[in-house]
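Shown next as structure tokens: one chain only, the form predicted alone.
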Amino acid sequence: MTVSELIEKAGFKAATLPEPDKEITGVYIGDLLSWVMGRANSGDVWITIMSNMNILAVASLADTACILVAEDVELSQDLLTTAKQKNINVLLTELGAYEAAVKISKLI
């Protein structure tokens, strides 16, 4: 499944979508950035409630398919602009991390 297919099927909102055809291979939930860097796999949808610029560096290092920001957390325009420049897909949902992961796991 690609990120664009996930958006369509799960109803998540795309905040930035520079790589819509990136393949999704799993899901990782975490907010401790150093932990995510060492444990998220390439192709994961990374679910977090973090909203600072450091999530972009972690997503890039871990090569996640996208960042899914849960619980209606708002992101700054600077973060979104930088995400586009760095080709990082960022999605948004009002769901909690667990509910979002369950929804994704039923689709992939």
Second form
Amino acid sequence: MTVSELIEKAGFKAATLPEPDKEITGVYIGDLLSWVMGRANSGDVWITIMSNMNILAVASLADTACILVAEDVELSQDLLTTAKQKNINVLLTELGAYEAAVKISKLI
Amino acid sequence: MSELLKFHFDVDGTDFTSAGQASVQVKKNLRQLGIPPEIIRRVSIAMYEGEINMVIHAGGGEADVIVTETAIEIRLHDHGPGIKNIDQAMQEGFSTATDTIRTLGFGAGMGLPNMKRYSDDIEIHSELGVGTDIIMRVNLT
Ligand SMILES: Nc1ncnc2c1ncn2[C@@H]1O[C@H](COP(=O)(O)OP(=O)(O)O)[C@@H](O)[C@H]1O
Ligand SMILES: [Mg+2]
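Go ahead and give the structure of the form predicted in complex with the partner chain, now that the form predicted alone is out.
Shown next: the complete complex, the earlier chain at its head.
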């Protein structure tokens, strides 16, 4: 399933969607950037409550399909502008990480 | 072992938000060279951790990435405070990062362990009050 299909089926909000056709193959949940760097697989939906600029470099280096910011954490305009420039999909949900992961798991 | 390509980066120690830029650029360059994705992934992780360490612990530094026919070598150089006890610093979970840095998601103490895990070879030279030099190699063959 692609990121844009996930948005449609799961009802997540697209904060930025420069790469709608990226294929989703799994999920990784984590907020500690070193763990995410080392453990997330390419194609994962990375679910986090982190919202600072550094998540963009991590998503780009780990090759995740998208970042899914949980718990409706607020995102700065700066982050969204940079995410667009760097071609990084950023999604948003009011769900917690667990509920979001369960939802994705039923779809992929 | 002839040097095919060399990339040089100045790593800014004052700007947190741009930390990781050199690693992202290296990843792009290696992709263009047609390096296998699994190798790129390992280089990216190892270099990112080294780059972040220079930003959060050493006030910035320099990074060189050298591509040869047999390996990719990452050389990191800083004039930070140095590492007091390298064996201790290499342990998973050991970190001297401040709370402010932790709230940004850094300081898990997994950086040096990740650098070791994802490279084939790592050399660390550090002197208190002088700085730190790290050389990592990821083999291509
Ligand atoms: N370039 C460096 N200069 C000075 N100290 C460093 C450097 N890199 C690492 N260190 C020290 O080694 C410790 C462990 O590093 P690391 O495993 O990357 O964990 P973290 O960065 O999360 O603290 C750091 O907390 C710091 O004390
Ligand atoms: Mg570190």
